[in-house]
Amino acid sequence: MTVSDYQTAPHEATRNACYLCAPLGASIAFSGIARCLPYLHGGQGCATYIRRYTISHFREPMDIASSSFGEEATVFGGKDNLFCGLKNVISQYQPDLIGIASTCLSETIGENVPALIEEFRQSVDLGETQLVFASTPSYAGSHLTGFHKAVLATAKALAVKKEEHGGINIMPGMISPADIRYIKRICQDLGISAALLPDYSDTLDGVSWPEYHCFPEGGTPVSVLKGMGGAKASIELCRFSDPQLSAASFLEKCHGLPAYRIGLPVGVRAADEFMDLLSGYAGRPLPEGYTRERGRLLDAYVDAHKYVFGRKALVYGDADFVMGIGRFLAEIGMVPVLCTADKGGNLAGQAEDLLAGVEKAVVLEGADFADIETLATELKPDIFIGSSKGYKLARLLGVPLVRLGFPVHDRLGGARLRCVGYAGTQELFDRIVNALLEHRQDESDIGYSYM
């Protein structure tokens, strides 16, 4: 199959998806809130697949809180196991938020869960718990979907209108914990109060602990969240994902923040329209230690440009990324012959405007691993970047693989791989570098030890 033939041809199903369950992506986002517990309406199962699932990225305890539908609930509807679950949690872990989300068994009897969630609330004394209800059945959507949800969601029950404060939201998008940190670190340094939603840098990422907590220190608080209506403006790194799961447009429409949905700042241009952007708002030029992150990158690019210029890569992932990553690469004279993240968001709609002038870039949406397997044969890509899910098909084909993104089930420290700004893009760069170097090392007869 060549790519014009993949574009033309039917697909009926999907063979080693590249991407995740819905409520998994609600689960992350619900995580960034402080004190909130991700609360599934379905199986068990569902539960301890996403908490397996999510732990081996993060390497951190992840509670989540489930209806555990058994044969009768599936029959007859999960009214009572929902109440006795939330009465459960209100009682154990008295949270500010319980963020549900609900699974494909749920969806798929036809249970009315806010119906249920109004009920519940009518009929029990929530004393300061807030309850959030997102829709994620998996077969409408991927991760991704489920986490704008979550996001959307809980822009839409806790923001008010207040009297503006002179802070601003921010909309990360599903990045690393490391990446939510610098951007923190960023707006700090300028000034600016920032209302991140979702905020999972030290729930995800934390310390030890010498004592069980009920909930990992960290996350936005709910009395933050409320206040979002009152900002001067909401910025969110997702241009990407399907603009109707836009929290920020919803903020623009119901409360006149000016929104402002801008590509994931990887590579210099990017992160000098974000980093303009703040800069906007604080009223203050960057602190000159940004100034200099910026120059160490550029510098690095003249230096690497021999090895990079030309080379091809196949990225996949979340449509954000994968755009974000697919800019980048071309700024650095690498040729994305292959971006593909998955169905529901813009990524068709604007990549030609974003990666006019690469030649040979082919974006598309909603291709499995088979597929890419297929396609790369044909591209005969020099490198792949994207979660650990492809190493199998990067070791068939022999080429290196850049472990980013999510899940990183391979290595450690996938909470702490970076790509945002200037210093994120320069740590990127670097080991895209040298993968091909070590690469070309390893395919060497000679052996170079000076390259």
Given for the second form:
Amino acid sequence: MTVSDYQTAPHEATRNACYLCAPLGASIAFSGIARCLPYLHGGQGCATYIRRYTISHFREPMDIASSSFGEEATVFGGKDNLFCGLKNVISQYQPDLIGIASTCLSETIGENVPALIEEFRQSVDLGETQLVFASTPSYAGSHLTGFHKAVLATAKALAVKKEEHGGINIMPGMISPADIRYIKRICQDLGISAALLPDYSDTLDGVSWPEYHCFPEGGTPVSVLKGMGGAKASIELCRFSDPQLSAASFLEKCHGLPAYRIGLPVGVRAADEFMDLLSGYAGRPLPEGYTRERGRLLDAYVDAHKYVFGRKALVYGDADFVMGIGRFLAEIGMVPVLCTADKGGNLAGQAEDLLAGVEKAVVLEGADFADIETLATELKPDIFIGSSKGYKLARLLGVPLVRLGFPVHDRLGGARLRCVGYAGTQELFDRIVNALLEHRQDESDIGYSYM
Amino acid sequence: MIEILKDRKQQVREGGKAAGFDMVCDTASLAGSVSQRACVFCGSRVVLYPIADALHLVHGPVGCAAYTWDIRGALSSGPQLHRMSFSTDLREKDVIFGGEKKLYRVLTELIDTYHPKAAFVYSTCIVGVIGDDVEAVCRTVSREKGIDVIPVHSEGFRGTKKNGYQAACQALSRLVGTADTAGISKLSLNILGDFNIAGEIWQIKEYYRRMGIQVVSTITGDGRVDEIRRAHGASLNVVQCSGSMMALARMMQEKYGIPYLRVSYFGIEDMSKALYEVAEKLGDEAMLSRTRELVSQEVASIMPELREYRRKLEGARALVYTGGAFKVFSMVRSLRTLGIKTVVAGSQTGDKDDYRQLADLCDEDTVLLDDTNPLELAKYVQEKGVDLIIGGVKERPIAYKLGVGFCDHNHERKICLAGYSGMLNFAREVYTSVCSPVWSLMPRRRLHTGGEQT
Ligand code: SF4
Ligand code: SF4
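Switching conditions: you have the form predicted on its own, so give me the form predicted together with its partner chain.
In what comes next, the whole complex appears, and the chain from above leads the way.
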């Protein structure tokens, strides 16, 4: 196998970035906690831009409050804005939790936000409202960093060592609401009580409302998160992110729970690993429904093996996503010729063993879409797998794009795209195969209706 | 039901003119109120974005640039450089040691690669804090590369989106007046404040052409650097809607004596009024009669279909919330043309005058909102029995969650809504949403005609 550390000509500018900023990830993570309002300590623009961006993907309400820094706050500090903002949020939303994240601005002026929050706690009666803070300057990471920081901050702030309750903690990472729902269903079917951090399966993919409310239904309740310390183990589907930011490792260190950091369970082998882990903890075998799902998936692998074997794919997005997909592609005989992900993870270090046996895979951290264009022109992939952001390039190169990850804002249902477990893999596999078939059909002059 | 925050009560007007009325507006957003507004940077970026042969470099951390990558529907008939997202993507060490060197390297590299006609460098919040001398870097690069490299002072915290408009106008004023005006006709104008969303400006230009008027530059929809340089040769500035370009129009009046007209291209009434006013200002009897002919032709061509839509939409109730205040006026009138009553109206950036005008234009009981937020919007959607929301992407989920029609009238839309055919598109859009059968399945079921709740 040759995973070379391919580098394009070094350049300084970021041209069409492949990643977003940290408070976005934090906001998404916080929105997976019941009755939690994300709050950004900084300028108004960051909050609004992030709202706009997430709304375009999830197509759901996404309220994010802001300290709305003006010049004065920027020069003299944002304490007044923070206090005023938190009070307003509490009076209007009556949240169970306010997930506060800093922005580049508040970090750069050197705000000591934890101290300010402490002072605020002393000065008002918070009632039931919890405050959690994550430091998320964007110049130190990407949206994924922000996501993990918010998860870790929440675990640190809430998890107490309680009675052992036999449940487990699952940190699913930044996957789709539909994938989170699938994981919850497995747990339910196995009789496992799982605390998911976060769980935005309903909050960011919800139902229609008879009347407007401050918060969408769903999300993991604060009370459940408080019990995380008493679980049997923690499973984190984030193997590539910075281990320093691992909530599972924190819980292991602090409360002695075994931590499993495994890759995204896409593909049969990876899903097996996840399912085995869960059924081990449940102390019972996987219900038959899942083994049949697995069987059907293998059957489909066989049916379509010729269509996919040796076909070259370009995968871009978040580190955990990219490597999870890369490994799955290798499993079905496709070649992930290029895997690019945001900075701040530990991609290159672990790519070697994950993509063992794969020829010609290039793994690149921190690439932008201009880099990807340069490489894609050379590597000539047959298919793109990633967010909507790759569309222009895919169109230019005349290859199909299978949309997955974040953001998907040029198609409906970005929140319902699945890739996790046997059923999710099945969906993804079918989409990939069909995209290749459709492309072949479109390319041909003959117009085959039987492939 | 949701309560209005105490500190926002003066930014909401319920209960009609009789109540006496002086809206508090034009202030910073209240912390914690989940404003729908962005920031100064947003204002600048919106305005300058459509200049297609310029390099737009966002100096700051990655987010500000990433969120504005190709999100606008501003089309170009030629170069597409404006659709790229360039950023200095400042990292920790740049924040500590300053970003000037990186800015210099990035600018030089990008100019060498993309050969733009000019470059705009947008300063975001942290650039203002770390104190980079952006002006000096721009001057150096400008000298070395022989193109205008123009700093845009758009640090997000320096006010509201409106201050961003001003910063953009200031940047533009450095281009205007820098090229020869030979060959420009007396019957000429600049189009200001139209951003060529979905190709709208092409249609407006066509109207002016039919009237016998030369369009010198379009600022900034489908904009080109060299045309903007010559803008001071035109006889008139026509400023569309939002007021985003008023600062530039005023500056050009002062400096070059060019008068300006404030118009709107949305809706039959405002569109026609704009053309007549321009004809009066620039032309003679012949031009006036050409304009009359144009208007009557265009109106006649859309009226039959429009009447059909009106028949179906009559009696529906709308909430209008847009960025600029001027656009709200046009929306209220356009909706009226369709038989729809505006029951809630507001904007992100209106001033006192705007709200006075809006109050005059709307019905007595129309609720007016300045710099509102999702909870307030939702409150009035329910209280007022709204069937349709007109706004941008951030207002959409409020509508859809409650089972209410929505029409995007923001910079992201892909449908041309200006001019006469635009009015027809607008009617079609509104019809497609308000009269969809899906609403009858919603938990909060409404009928588009009556407004009764079942
Ligand atoms: S300032 Fe930082 S937090 Fe705000 S949008 Fe820009 S990158 Fe994101
Ligand atoms: S950092 Fe400043 S300029 Fe950038 S989006 Fe936030 S408020 Fe606007």
